[in-house]
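A single chain, nothing else alongside it, follows as structure tokens in the form predicted on its own.
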Amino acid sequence: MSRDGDVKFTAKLGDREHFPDLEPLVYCNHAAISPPSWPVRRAMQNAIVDWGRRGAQAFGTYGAQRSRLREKLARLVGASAEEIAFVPNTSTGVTAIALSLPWKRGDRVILFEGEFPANVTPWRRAAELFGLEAVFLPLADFQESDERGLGRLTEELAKGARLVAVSAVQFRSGLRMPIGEMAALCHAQGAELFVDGIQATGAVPVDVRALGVDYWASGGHKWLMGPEGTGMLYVRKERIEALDPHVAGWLSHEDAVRFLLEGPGHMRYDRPFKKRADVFEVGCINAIGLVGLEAAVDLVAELGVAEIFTHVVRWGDVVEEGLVERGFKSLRAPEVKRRSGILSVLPPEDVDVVALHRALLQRGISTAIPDGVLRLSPHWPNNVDEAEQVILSAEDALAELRGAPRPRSDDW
């Protein structure tokens, strides 16, 4: 439950009360950017006022707030607080690990063709810098079945690999990957598993330690519904000792701020690096944004991730059926365990997806078109009753794009 002084904000599934000025009739674009709710906005506004009033004297207050948020994020993903670092976005988390693993020349990194570039570019850069071999496997195997995808991964791991990097949920199709099985296969062959979790955290139940994940990065502006510029990096505590933090700054050291608080004689450059995930918190971070992220996480935690997942899957069920009946092809997995909050469809062959996206937005339906698919991504504020509006708007947009005559007002 998010708090604002004595005001308590309570979230309800399917209720847009906390988004009073959100313009689209149906906002199903949370896999891109979630609009900040009123509790998030109010928390950040109050924090700005407080910093404006107290200046540096507010630092201690918000240090304690970040410790509280660290605990909440840890609980949300099944980790401990010492395994959580704050990062401004997923890319920063990926880069931190990609540049800090104890690589050996010739190490192999297994990636997947079709992944979002945030979970590809840092590994390719690491390959160039450290003399690694980047190997790509097709996501199509997993799209067909977990068994086929895991079989292909097993074959590649048998050739040797240092690390596998994959997204928990694929941004284009919404496919939920078998992370636990992938982690087990990696560890059996002496490899580690890095997961880009941004399309899962907040909408898909996650327990990183139970799944065997070694590293998990997630921005806060999608399914956590926080502001941009906030996010988290999980580093399994058993892995931290081996890391060589090439991405480091003054706050990466133990007792980093002591020289600012205890008088002369405490400023040193040789203090050891932290042996916790927050070694990657290299400098001053987005204090105001993290206040907003806490308010957002409070609402997600109050509702429950499992309940949110059930809600968005039900929303997707109804919309998917209506769109398929109108000639769309769904990319959604048939099994619930392989689904996420994303429903992606291909429009009929005679309809341009870019034009369709624009036509839907004109009708108040906010979607996205990553790599040529129409992606709908509802969250807890979306009501299942919106399905009728989405389907009718799609039907109307198809008619317009196909050149069908529009009904005149005197025909109604």
Ligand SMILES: Cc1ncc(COP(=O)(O)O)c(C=O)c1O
Given for the second form:
Amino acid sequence: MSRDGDVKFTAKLGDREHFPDLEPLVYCNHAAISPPSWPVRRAMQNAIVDWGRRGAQAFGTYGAQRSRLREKLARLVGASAEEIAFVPNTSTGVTAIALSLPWKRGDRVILFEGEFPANVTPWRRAAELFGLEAVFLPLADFQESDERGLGRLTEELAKGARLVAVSAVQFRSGLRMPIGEMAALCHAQGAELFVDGIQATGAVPVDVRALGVDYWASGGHKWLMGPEGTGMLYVRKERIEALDPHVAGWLSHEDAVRFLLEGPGHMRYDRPFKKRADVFEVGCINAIGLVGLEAAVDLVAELGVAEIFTHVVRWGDVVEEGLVERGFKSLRAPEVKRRSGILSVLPPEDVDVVALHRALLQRGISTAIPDGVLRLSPHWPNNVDEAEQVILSAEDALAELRGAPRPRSDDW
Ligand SMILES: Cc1ncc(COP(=O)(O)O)c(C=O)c1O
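The form predicted together with the named molecule is what I need now, so please give it after the form predicted on its own.
Expanding to the full complex; the earlier chain stays at the top.
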């Protein structure tokens, strides 16, 4: 629950009371960007008013707030607080690790064809800088079955690899990857597993320790429902020692702020780097955004990630059935353990997905079309009763669009 002075905010699954001015009738686009709830907005407004009043005197208050949030995020993903760093987005978390691993020339990194680019570009950059070999495996194998995907990964790992980088949930298909099994295979071959967790954190149960994940990066603006410019990076504590923080700044050092508080004689440039994940918090960070993230995390934690997951899968079940009946092809995995908050579908072949996306928005249904699929991503405020609205809107949009020309991009 979030607190606003004496006001206590509670949330209910399927109730969008905390989004009083959200324009779309059905907002199922949380896999893109979540709108900030009222408690998030209030918390951020209060914080900025406080900073406005107190200036630098507010620093301590928000330092304490961040310690609290670090604990909460750690609890949410099964980590300890020292293993969590705040990052402004997923990409910064990926980059921190990609540049700080003790690479040897010729080390191999296994990536996946079809991953969101945030989990590719930093590794390719590291490959250029450190002389690594980046190898791509097809995601299609995992789409077919765990056995096939894991079999292919096993073959590739047997050739030697330093690291595997994958998303916990695929942004396009919504496929939840077998992360625990992948981590075990990596470790058996002396490799580490990096996970881009942004499409999972907050709506899919996660326990990084139990899964054996080495690194987990997640922006805060999707399933955590915080503002953009916030996020977290988990670094398994056993991995910290070996990292050489090539991304470092004045706050990466132990006792970094002593010289600002304790008089002369404390300013040194050679203080050791922190042996915690927060070594990657290199300078002042998004204080107001992290206040918003805490309010968002409080709501998610209060509802429970397992309960949210069951809720969004049920929403997906009903909508999927209605859309398939109307000629859509579902990309959702048949097994619940491979599902996520994402329901992606392909429209009937004679209907253009860009035009359909637009037609749905005109009918008050907010979706996304990443890499050409129609993606619906409900979260805790969505109600299963919305399914009828979504399905009938899709039916109506199909009727309008059949044979209609594709809209030009400047029509937006
Ligand atoms: C799998 C995945 N990773 C990362 C991102 C975003 O990365 P960042 O938080 O760096 O903007 C997205 C979507 O925007 C995504 O779907």
